[in-house]
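In the block that follows, a single chain appears as C-alpha cells, in the form predicted on its own.
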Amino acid sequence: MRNLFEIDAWKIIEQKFDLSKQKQAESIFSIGNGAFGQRANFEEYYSGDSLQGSYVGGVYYPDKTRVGWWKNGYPEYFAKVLNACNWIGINIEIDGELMDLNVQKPSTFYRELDMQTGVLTRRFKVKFAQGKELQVESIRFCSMDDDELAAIQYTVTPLNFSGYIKFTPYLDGKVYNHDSNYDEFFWEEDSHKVDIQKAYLCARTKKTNFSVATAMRFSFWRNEELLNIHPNISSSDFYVENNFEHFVEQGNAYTLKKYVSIVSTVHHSEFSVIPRSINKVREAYVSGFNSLLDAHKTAWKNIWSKADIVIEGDVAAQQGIRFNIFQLYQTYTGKHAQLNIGPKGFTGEKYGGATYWDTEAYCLPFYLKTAEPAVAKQLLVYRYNQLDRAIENAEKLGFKNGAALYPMVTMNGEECHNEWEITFEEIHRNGAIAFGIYNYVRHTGDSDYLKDKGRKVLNGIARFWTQRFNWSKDKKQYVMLGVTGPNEYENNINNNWYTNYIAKWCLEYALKCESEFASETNPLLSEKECVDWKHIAENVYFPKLEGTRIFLQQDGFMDKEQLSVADIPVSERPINQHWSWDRILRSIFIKQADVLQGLYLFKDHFDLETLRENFDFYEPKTVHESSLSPCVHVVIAAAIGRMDKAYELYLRTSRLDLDDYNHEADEGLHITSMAGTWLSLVEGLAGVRIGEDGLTINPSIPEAWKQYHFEILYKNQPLRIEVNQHGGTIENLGSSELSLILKNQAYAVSSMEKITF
C-alpha cells in the first residue's frame, strides 16, 4: 500500500504541496453533487501541469467516428463529457505579480477533503518576489441541498505587510477538453453580461445544442465586516470578470465569498436557463455562505445516516470505504431521470462520462441497499425509456423483430463507443441490464414495475439472444460466436462461458416473468416465441475443463500457455502499459473477473466446491487491470473462506484510487468500481446476499479489524448488521417482520428485535 495522502477515517489530507502529485490530487479531492462536479483545481491561476475540469451532468459532444466500409452499423460518434465553464476562478495579484503556486512555492500547504461534510479546504503561505507574505484559505463546496449551487469562501491575510492586493473573480468559458481531437473547441457562446459584483455566461454545445448558464455573485469582507467595493468590470468572448484593488492591513483577514449557479437545458428550457441561474445565485447571495453550507452539511448528514460503514481497528480500510461511498453519492443522487452514472463521474474526461453496464452490475445493488427504492428504480426506468433506441441499435447490426441491444456506452440510448471489439462483441452488457431488473425486484418486491416496464425490456433483450445464438451441427447445441466477455484482454472469441450463461438465464427469466403475468395482462410473447426460447435455453453449449468443475472462459482457452501473474516481471506491470496489444491477446492473462463474474452473480446456482475450483484456477491468472475486478474476487474469496486473499483484494479495491494502484488516478477516479468496493464488504465480507431463498447473511471479518457495522435496506426495511471477532448482531430497525437466513439458520426477526450470533 503506497499512501499518496494521509490516512484518516473521515478526511483526505495533503500536508505538503507536491507538483508531481497535483493531477492525482485534482481527481482525488474532486467535489460534486450529482448534477455537476469540479476537479480540485486551484481557484487562483496555476501554470503547472493540470487537468482543468468542470463537468455538468448530461452535457456531451458527439465526436465524429471515422470508420471504413467494413464497419457497417458502427456508431456515428463517440460521446465526450465536456469540460464546461471554469466557475471557481479568483486571481490574486500583488505589485503586478500574479499568485501562482508553480512559481511562488508555498512554505506551508494543507489540503483537506472532509467526506463527512463534502467540503474542500486549502490553506497555504506564499512569499512574493518583493518579500511580501500571504496566508490563504479556500473553502468550497457543491451544494448537495440545492444541486444548482456552489460556493467558495476565499480568504487572504497579509502576514508581513500592508498594501494593495488585486482580486479578480471571473467566469471563463474558453475551456478545452484534454482529449479533444485536433484541439477542437466544443462550445459556442450564447450571451454574457457583467455588472458590479455579478455576471453570467451562457454557452451552447456545438451539434448537441445543450445550453449551460453559469452565474456568479460575490461579496467582500474584512474579518466579519462587509465592505463596499467598486470593482472594474470586463468581458470578452466566453469571459466575464470583476477586478478591484483593495488596501489590506497586516494581520487582518480579507474574504471574497463567491456564489455560483449552474443551470442547463438537460433539465430546463433554453429560455429559462439564464434567468434561473441569475435568480438562483441572487438567492444564494442573500442567504449567505454559512446558511448554504449548513444546508449542504445537513444533506450529507442524512446520506451518511443510511450509507455509512464503520470499521474499527483499520483506519486505512475505513478511509477507503468512506471515500468510495462519498464519491458515489457525489456522482449520482437519483434526483434527475435524465442522468446516470459515468465510470469517471465528475472527476475526469476518460470514458466520455457515459453510461456503461457497470451501472446495473455494480452500482444498482449499492443504491438498492443504501437509498429509497425510487433511486434505484430510476436507473432502471432510464433503460426502459431507451428501449426504442436499443431496438434501433440492434437493427443497425441486422437483428429483427424487436430484438434489443443496449449500447456499451451511451448518453441518450444510442451506441457511442468507438472500439469495434467492444461495440459489436461485448454484448454481455445486455445480460447485466436484465440481471439489474431481477435484482431490483427481489430487493423491493416491486412486481408492478416488472409487469409494466421490466418485462418489455427483458423480452427485447431475450429476442436479441435468440438471434445471436446459432445451432452447431457439430456440437448439437446452441453456440455464440465472435464475442468479447468481461475479460477485454480477449477479443472475437467463441462461446464465452459468462456470456452464454447470462444469455441462457435471461431467456429463462423472461419466460418465467411472462408466465407469472399471463393471467392478468395481455401476452407480450407469441406461443412460438415461448417454445423457441425454451428450446434454446435448454440446449446452450458451455465449455468446461473435462474431469473438473472448472468452466472454461471460452473455446480454446487451454491452448494458451498456462502461466500465472507471478510469472510477469514487476517491471512489466501493468501489462496494458508495457505490452503490445497483440501480446496481451495471445496471453493467458485476464483483465478482470469473467467466469468468476458469472459465479458472483449466480452464486445460488453453484456449490462451494465449484466456486473454490474456479477461483483457484482463474485468480492466479488475473492481473486486475480493470477497476471492476478485485471486488468480485473479494466476494468469492470470502464465500470460500480465503480471508487473507479477500482482505488483500478488499484493500486494493477500496484504495484503488487513493493509492493509485493502476497509475491512472490523474485521469479521474473509478466511480463505478467504487460500488464494487461496497459490494466487496457488504456482499463479500459480511456475506449479505439476496437470492432465491431471500435474504441470507454469512458474516466474516478480517483479522486486522476489531469490528464493523452498517445498515442496509431490504424490502424498504432498515436492517443493522454488526460483526466482530466473536460474532455479532442483526437488528431489524423497521416496522415489519423480516425473514432471513443467518449462517444457514432461518429467522423471523420482528420489528426492533435484535438477534445475536
Given for the second form:
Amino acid sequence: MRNLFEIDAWKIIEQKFDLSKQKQAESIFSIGNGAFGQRANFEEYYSGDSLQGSYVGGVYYPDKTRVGWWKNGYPEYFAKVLNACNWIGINIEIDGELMDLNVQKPSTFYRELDMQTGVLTRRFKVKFAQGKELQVESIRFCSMDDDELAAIQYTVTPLNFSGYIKFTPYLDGKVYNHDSNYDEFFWEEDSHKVDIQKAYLCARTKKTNFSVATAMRFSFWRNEELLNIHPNISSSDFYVENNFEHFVEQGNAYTLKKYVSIVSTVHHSEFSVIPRSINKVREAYVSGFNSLLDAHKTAWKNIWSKADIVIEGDVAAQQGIRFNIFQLYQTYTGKHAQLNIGPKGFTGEKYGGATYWDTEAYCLPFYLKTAEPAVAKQLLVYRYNQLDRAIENAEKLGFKNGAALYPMVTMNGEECHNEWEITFEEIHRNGAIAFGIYNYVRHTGDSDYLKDKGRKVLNGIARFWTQRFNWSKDKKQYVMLGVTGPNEYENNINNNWYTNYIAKWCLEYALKCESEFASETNPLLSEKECVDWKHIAENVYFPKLEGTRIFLQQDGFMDKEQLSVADIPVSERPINQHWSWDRILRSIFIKQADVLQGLYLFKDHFDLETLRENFDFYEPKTVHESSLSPCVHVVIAAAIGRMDKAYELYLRTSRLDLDDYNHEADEGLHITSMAGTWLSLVEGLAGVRIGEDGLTINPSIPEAWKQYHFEILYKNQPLRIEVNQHGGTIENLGSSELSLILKNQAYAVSSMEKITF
Ligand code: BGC
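The form predicted together with ligand BGC is what I need now, so please give it after the form predicted on its own.
The complete assembly is shown below, putting the previous chain first.
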C-alpha cells in the first residue's frame, strides 16, 4: 500500500502541493478539541476542489427524511451535525489579486500536523502575477485547554519586494452542509457586529434553535513589534470582516494573530453566548498566542502521558497508532455529557455526526483504559439522560411498561435513522449499551453509578428484550424474529445468534444487579418480573451447527451457497460497490464481525477451541466492508495464536485513513473504528483483557517490531506494559496492590513492583 504522506513517529507531513490529494489531506490534517473541530481547509481563499467544514459538537439540524416508501414508526428526520461558521478565514491580496493556491501554484509547500502538540502548520512560497513573491507560514490550533478557543498565527514575508498587502481576517457564517436532503440552508442569523477591534457573528439553527456565537479579535506584528492598526470594517448577512492595507518591507515578517471563540447554547444560555464569546476573545488576546499555545500543549501532554503507545522498530505502525489515539481525543474528551462520538468526528459530514452503537462497542474501552473514569462515565450519563426518549422510542413501535429501545442513530435521544431494516431491526445496539455499563463497572469498580442510574437503563433495556422475544411452541424456546445483526448484509433474519446472546445476557445482568442492590435501595423490579425474566433467559434458542462448536449467525445460514471470500474476483471487491443489494443479501458474505462480535465481548463464556472453530468458519466469509470489523478479528486471532492473521488485519485497520485504503478519506475519517485499532493492539496483540477473572494479559509481538509499551488504567491504577521479542515487563505504577493473570499465572503485583516475563 502506498503511503499518502510521509512516515514520521509524531507528525503527519505533506512535502508537496498535490491538487489531487487536497480533500484527503483536509480530512487527515483535521484538528479539534472534543467540543469543536474542523477540516484542514486553508485560511486564505481557495478556489480548488475542497470540502469546507467546521463543526460544533452537539449543534445539529433535523433534516427532513427523504425516503421512497414511508413506513409507520419512521422518524421524521435525520439529524445532522451542522457545517458551522468558517472561522479560519484570512484573505491576502496584492495589487487586487487574491492569494489562491489553486491559481498561484506554490513553488514550495509544507504541511505538518504535530500530533504530540495538536498544532497544524503550513509553509509555502507563492508568486503573484506581477512576480511578487511571498513566503507564508500559518500555525493554528483548537485549544485543548479551553475548548471554546482557537488561534491562528499567520505570517507573510515579502521575499522580493516592498509594497502594499491587503489583509482581511473574517468570519463567514454562510456555509452549507454538503449532504443536506433538500439543499436547504440550515441557519438563521441572530446578529452580527464588527468594530475596529473585534467582531462576532451569532447564528441560530432553524428548527432546533441552537445559537452559536463566533467571535474574533486580531493583532498585527512586524517581526516582534506590535503595530497599531486601524482596520476598515465591513459586514453583510452572516459575514463580518476587518481589512487593512499595510506597507510591507522586503525581508520582514508580518504576522496576523487571530483569536477565535466559539460559544453555543449546547452549554450556555441563549443570553450569555454573545457576551461570553466576546469576553473569551478579549481574554485570549490579552493572554497572547504563545501563552494559549503553551496551555494547549500542556493539555495534550497530559493526554499523551496516559494514552500514548510507543512502538519501536516500525515507524509506520507507530505513526498509525498515534494518529488513531490523536483523532479520538480530538473528537471526544469527556468534558460534556451532552456530547458523544460521531463516526466521522469533526472531519466530515457522513453519518451526521450522530451517536451510534460504535460508542459503547468500540470507543468506551479506549477511554476506560486511557483516561480517568470520569471521561468514560460521561458516555454512560449521556445514555442515562436519554432513557425517557428511548422509552418513547419503544412505545412508538408498540412496546410498553417502560421498555426502552435506544436509537440506532441519535443526537438528542430520538431515533433519526430511517431504513426499516436498521431502525426497527438492528436492535442489538441496546445490548451494546447495557454491556457498556457492565464494562465501566468492571474496569473502574464504581458501582455507585450502577446503583443509581445504570440499573434503570438496564431494566428499560431488559424490558424491551422480554417483549421482543416470543415463545415458539414449535421449538419450546424463546425466539427473536425479524432482526438485523451487526452484519448489515443480511436483514430481517430470525434468531441472529449475536442478538439473542446479548439479549439473554442483558436479562441475566439486569437480574444480578437487581438482586445485588435490592436490599440497600427500593427494588426496581417486581417479583413477577424477576421470575419471568429468568424463565426467558434460561430458555433462549440459539442456532448451532450440529456436531460442531459453531454458532450459526442465524436460522437458515447453512442453506446459503458456502463460498469463501477467496472465491470473489478481486475486480468485484468491495462487493457493496459491484454487486446488487439482492445478490449481497442472499450471499454468504458477511460485512462485519457478527457471531465473532459476541465471542469477543463474552470471551469468558467460551473456550479456545470454540473461538478457533468459529473464527475458522467466519473469517473466510467476512469481507470486512465495515471499518469496525477487522479489529474484532484481530483480538480473536491473537487469542487463538493466529499471529500472522492478527498482524495482517491489524495493519489494515491501523493505517486505514492515513493510507486511505478505502478511497474515501476525502469525505472524513473513520473515527470510531480508530478505537477498534486501539483495541486490536491493546486487547489483541498485547492480550490485555478484563473479564470475569479480572485482568488477564497474554502478550505477543509482531516480528517486525522490536518493542512496544503503553499504560492502562485499571481500577484507577496505572499499569505499564512492555513487550519485546523475548518477553517483557508489567509494572504497577499505582499505590495499591493489583491482581492479574499473566500468561495463565496469577500474580499480586505490589505498588511500584515490576514483574518480568
Ligand atoms: C456499520 C455499523 C456502524 C456504522 C457507523 C456501518 O457501516 O455497519 O455497524 O454503526 O457504520 O460507523
